[in-house]
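One chain follows as structure tokens, the form predicted on its own.
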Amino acid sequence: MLTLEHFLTVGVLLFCLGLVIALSKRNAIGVLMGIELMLNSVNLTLIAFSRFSTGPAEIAGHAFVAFVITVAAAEAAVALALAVAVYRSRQTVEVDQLDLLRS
């Protein structure tokens, strides 16, 4: 049977995952998948704590996924379109040669 242990443990791996993605890409694209798949692990422990728990506040656990997956999507979409831009104007989206702040 699984327990509240194992569903926690691969909340973390993927957590874990997420954030050496988003920190180890060059590509905004590769940051921007690591930064969704921790978002995923974060509503796979709040789900995780909702199942286990007992008492009026079950549902509070679905109401901030809900929460987050609509975050996440809009996050993503506004992303996206500054990645569009920014590749229209330098022709790249290595993150590591933006600079469009320096004058």
Second form
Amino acid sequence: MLTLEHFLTVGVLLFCLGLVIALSKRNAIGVLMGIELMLNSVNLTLIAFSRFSTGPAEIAGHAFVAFVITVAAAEAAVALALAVAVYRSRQTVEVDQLDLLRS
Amino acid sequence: MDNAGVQIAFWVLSILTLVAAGGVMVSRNLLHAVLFLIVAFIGVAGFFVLLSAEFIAMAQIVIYVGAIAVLILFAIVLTPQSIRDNSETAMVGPAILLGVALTAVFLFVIHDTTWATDATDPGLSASDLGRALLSTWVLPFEIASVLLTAALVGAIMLVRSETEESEDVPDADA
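Moving from the form predicted on its own, what structure would you give for the form predicted in complex with the partner chain?
Below, the chain from earlier opens the complete complex, with every other chain and molecule after it.
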């Protein structure tokens, strides 16, 4: 018998994996991949809550996920454009070498 | 949700998704990491089908696998070989520690709470979602379209700005 807890557990594990990837990767594109995984796990959690909801507004979960996907697409486009722009000016996208603001 | 097929699908999808996400973490080549990421996206789309959100599953495949993953692949391919390394910074230890601690806290909260759940399928279709997006959430819906336009124009501006002043780019058909 699958319950809400099963789906939430998968969502949590996926979120924390994404968090570790986003915090620890050296390459900016790797960090972006971690963020995408985190957004995906949040979508999974929202859909799971919507599916097991008792209230009348179950469609709210679906609508939220639609907006999250839209914002994720916009975010990916801007982040990758930033990565290309940063590579052009600094010849690197490694986040620990981008220390221009350090005095 | 007590159907045997659904249970098998759930466990297969869980393993597929989490192993693929782990592959993003451990693979040393950024290109392999993107391929693992695509598998993880497809696994999450499978979960959406399992949770009877077919439209969201299709949007997930089209947008994440079809657009975002290809965008990431292009960003990698357009930058030189030397930056395809996918190693970690010195902060990997604290990051893993934080991840494990956060997992423990979340798992405790999830299993300690008594969720008021209803296992019957609400039976939501794409037309319900469309009706909701254009009635209750019409303002965020319009703002999202403005956001997408602004983001794409911004992305194009970010990538274009330097090529024009550094050298004149020859025509594509010349």
